[in-house]
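Coming up is one lone chain in structure tokens, specifically the form predicted alone.
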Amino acid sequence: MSTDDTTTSNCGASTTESKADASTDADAASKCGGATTESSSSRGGATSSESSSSCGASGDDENVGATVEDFDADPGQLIAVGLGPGQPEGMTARARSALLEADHIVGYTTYVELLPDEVTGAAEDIYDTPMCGEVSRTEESVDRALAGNDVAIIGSGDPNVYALAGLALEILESKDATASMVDFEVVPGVPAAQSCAARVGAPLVNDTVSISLSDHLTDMPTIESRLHAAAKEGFTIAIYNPWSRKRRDNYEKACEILMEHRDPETPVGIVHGAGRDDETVEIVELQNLEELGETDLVDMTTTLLVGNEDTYVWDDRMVTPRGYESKYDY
């Protein structure tokens, strides 16, 4: 036996939920996000919504719902905000200001939990989804802005580095809206590669390539090709998301590729949970990297910084020469 409850969302759209004894199936077909399957709970007065989709799977959260013609209100503002490494003091002053000015905040649950209390307390509403709800929560942020709210969609690091700033623009375009219509703005944050590099010295002062090993939007052969090229050409390499439960082989393959092109003693900086309570920092040799894949040190919150052929370790810090020594005496 179930009951149907119809409520009004903060975007002014109606949401119908069907609640059963054994399971909950809520099909929301509103002007604030396309049709999605969600389970909603309360977070200190804010709304916390969880998507049941999985990474790479096709589902309702991949289908754009409402278009700009479905909204009667004057559009609000949409801002993509980078939180930086994680701790509140690592957030830029502009990011903090943008979040305090936003009516609604939308983001991945883990990132929402990193927000300082003054930000969450000031928001009228907070909407979050777990891992892999990128499309649904980005469309939610767009629709809330088109419905007249000032909205901030958040992410760790910088919105332009393996994040959702581009997706927000794509969804705006798909709805026949424009970036100017919602006064779209990107508020940069400190990317993971930079914040993690700061923890191990100065490994990125020369040419650098960033690669994500657990990017469900990119097939592994493409990732391997990029890694081969970066390693062969001698770039310093920042590796994001090196290990996940579904993509464990990617890490082993990456170590194999790096060993093919780099000296086994090449320094590698490992930063786990940068700016968070469980932050751990180590510098190891490349030849010892693969065995660390089975430890808690390497997971989706870890960034690897693989030195180039000139990188060395001095005083427990990685140093990548910029080339000044060849032109100046010091």
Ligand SMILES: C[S@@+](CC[C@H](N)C(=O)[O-])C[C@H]1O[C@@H](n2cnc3c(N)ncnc32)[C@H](O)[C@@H]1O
Second form
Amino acid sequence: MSTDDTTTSNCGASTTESKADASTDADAASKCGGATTESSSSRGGATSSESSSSCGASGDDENVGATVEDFDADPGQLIAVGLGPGQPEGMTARARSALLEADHIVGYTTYVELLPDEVTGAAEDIYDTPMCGEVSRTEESVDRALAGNDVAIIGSGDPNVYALAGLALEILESKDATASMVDFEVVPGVPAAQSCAARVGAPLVNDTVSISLSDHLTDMPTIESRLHAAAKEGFTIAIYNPWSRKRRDNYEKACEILMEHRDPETPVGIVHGAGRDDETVEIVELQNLEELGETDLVDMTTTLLVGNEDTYVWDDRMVTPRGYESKYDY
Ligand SMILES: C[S@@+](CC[C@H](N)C(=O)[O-])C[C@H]1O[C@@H](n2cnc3c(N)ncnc32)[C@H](O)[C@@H]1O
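For the form predicted together with this ligand instead of the form predicted alone, what are the coordinates?
Entire complex below, previous chain first.
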């Protein structure tokens, strides 16, 4: 997909490239009604400096601009669509049809690149930005819908798992719009924990907690205390956002906490890039997890599945008993 196709904003430019494009203002006026150039230029987008930042909200970049009063068109629809793990076969039929029906698709560049050609070919416009800039990107989708377009905002996995469905509603509210006004809908997708669990057998069949090690929006002491509680209470634990160069310490701390409460031989499923070309899968013991933080296996496209005290490995698969064995003979 060419950069030109995917970075030109029709609601006011958000990317560096589109801001430089003199045609952008005219596009904004024709497609986004009241979404003024003023509001979108103040939002800014995910610039290259943002993409290498730690995603902290700074300055006006993450301030919401135009309100519902600035739009005079009949609003279109806004749907938050979960793509599942990555490959087109992993997408639900409902997600595919919702994307085929959307006029505009908005998303993080990596997710846009995962879309099947059939979907990108059918869209009138695709707006993508690099990592971070989640607020400006989500606002772009809201503004486009308020301006009369049917818009899909996309993300990997499911829109309700560390994703933008809630933010879209919050932004609608902050603009004095309503969810009904844009017929807001969430189209679920298969979350990473489930896609990854499928790759290592059946690790999550009992009570499970998901924890993200990203301290961008939740501070690390809170993450640590949640991890202590989950590990102490015997949940299986799905760990999202496990490692990045800036979050080495979070990963190490998480491994320490898990070791404090769990047997060192507890099986841990590590799945990098489930359903993508570079998918890699390993089952290791908890005591070996920390050293893997410095390998390509564990990064921001990896999910860790930490077994509970009953989880074992059988024939290269993780098995977490559901409890049937205590009630039935088999
Ligand atoms: C911002 S969260 C998005 C989660 C997503 N909404 C979901 O339902 O899976 C991003 C994290 O999801 C996990 N993830 C997303 N796609 C993945 C994949 N294909 N394989 C393994 N983990 C994945 C990683 O832990 C990554 O850091």
